[in-house]
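Below sits a lone chain in structure tokens, taken as the form predicted on its own.
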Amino acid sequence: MSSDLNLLFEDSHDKTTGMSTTSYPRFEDCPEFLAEEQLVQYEDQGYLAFENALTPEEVKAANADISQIIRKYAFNDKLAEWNLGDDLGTNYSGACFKKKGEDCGFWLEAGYEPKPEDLDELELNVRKLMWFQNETPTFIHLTQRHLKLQGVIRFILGTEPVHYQTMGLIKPPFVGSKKPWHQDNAYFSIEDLNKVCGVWVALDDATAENGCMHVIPGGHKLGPLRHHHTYDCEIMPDRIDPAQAVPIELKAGGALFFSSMLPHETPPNRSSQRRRAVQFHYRSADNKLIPKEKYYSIFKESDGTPATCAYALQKNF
């Protein structure tokens, strides 16, 4: 029996013979309250995945609001500041548009040159949004009041969750840059490493072809792993075995809840369809924010080497 207690299997059939040919994972519907065995699975594997965390109406509203935010700030001199990027060839070298005086903003794929007269094309080349949780009623609801998302997070953390980070993670068709293997705690500065949880919500069907999340089950037990910066912040290649990874394919509205110690990645989008997702992070109410200098002494490998990605912390990605 699979160790993934919330994982079911659904047969596909040959259209000619009607015989079962392959099986693929089908996750249970997202609950508002976790069962004890689901908590045990989370502690053992470092993640839980569910379908139907969001309704189709909530998915539609979230996608519409992402589009609204992009179009609101793109080339808007009154509301936003921007730079058109550089040619350094990293995931962060594309054009960036940010709301004046705030962290809310979005980044485009490196190498794409946006044009104010073609916002449709610009929107199709967005790769990341950040700190937009207060921009629309939809995202206020999803990050603060959603019964299923908040309910599962509350069970995992064992106390009232405190919202910590918001991202929109988008992979344009045939591009969708790879996000390499990393632990999210490499970006953070929170005292208790095990009391930080992320939820990644698919807003389009997420598949292995278009860049769904890949995780290393149980990898959160490896402790902090040293990160370095190449084209992005990533775990040193000799710290993990990617052959142990499993793809978490989800239909639109599905959600992956995962420890911020869990190594994970998303490969490039090799399909003709855009893949949109949002990701929210929470810390337990009693988990303190600490100075980055102190965090270096906590998020470290067994020999005392700091494991954080210093470049990412400096840039506040």
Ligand SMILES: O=C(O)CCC(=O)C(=O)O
The other form holds:
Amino acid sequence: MSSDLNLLFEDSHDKTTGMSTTSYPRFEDCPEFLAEEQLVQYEDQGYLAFENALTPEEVKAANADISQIIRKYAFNDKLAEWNLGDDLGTNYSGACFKKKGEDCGFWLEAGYEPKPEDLDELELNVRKLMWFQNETPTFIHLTQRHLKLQGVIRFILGTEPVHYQTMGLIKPPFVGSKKPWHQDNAYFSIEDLNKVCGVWVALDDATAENGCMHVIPGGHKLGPLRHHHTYDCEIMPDRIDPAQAVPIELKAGGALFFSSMLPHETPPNRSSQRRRAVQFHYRSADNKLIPKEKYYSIFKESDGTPATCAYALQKNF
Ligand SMILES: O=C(O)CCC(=O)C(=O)O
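If the one shown is the form predicted on its own, what is the structure of the form predicted in complex with the named molecule?
To see the whole picture, the full complex is given below, headed by that same chain.
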């Protein structure tokens, strides 16, 4: 790897989980175009991490807009519908607020009871937002017109990216729950598993302590891995070796571009610092959406058994 690409190597230590502390590479600056070596690294490792994908102003605007979206729909009976959740102790079984007639919405940590008179506290307990890409000019820009984010994705997919999914992923201080090991393709329904790519953008400094992304380098080559449902949908424990995982710590504004076949997870937030991030997925224009039953014959293990979250839910395992 040539030095003019400003490749950073750092040691990172997870004191509690005992996970690998292997040093991992990330680049100092996110470009609009990838160098050949970077593309080779993406193909080999299944991911690329860059600092400075967003400017501090863009980070500030994105965080302000997340707050604005939450406050716009929370307990607003003109604009939103909500239910106060089942409190099953599973991820995303907490209260949920959704824009009327649309998919845009957000979920609170399971077990938290929101109160209309305390929106500050409510905001601090938001765990996930979805489908807010058209809610504000900042998110229209970030998901569809950002020179660096869409530039790198275009390079990875080798074609014009088509927006596929939007998420805001927030880990409240101390309680931010774990997202277990999974491959994003286990949730999707597309024809070509290799023509989908995600970008996870840190909106606060993301560390091993507050729940940064962890990936298994090269794990995208393992093929589809069986998922089952525990407190969330996750890869069966015997399919991967978490000791191979590396933490991808990033400063606010840093971005992780990763294959939708790459096993990844985020640990709980054990710190007093909130960890906010957004995650956008793109597919290539020729990668068609297909019905989930048809997808069972694509996202399957070598014995032919479907490996998706939908299949696991249907079969109840
Ligand atoms: O917790 C995070 O930030 C990542 C979550 C994630 O990978 C996902 O929801 O697909």
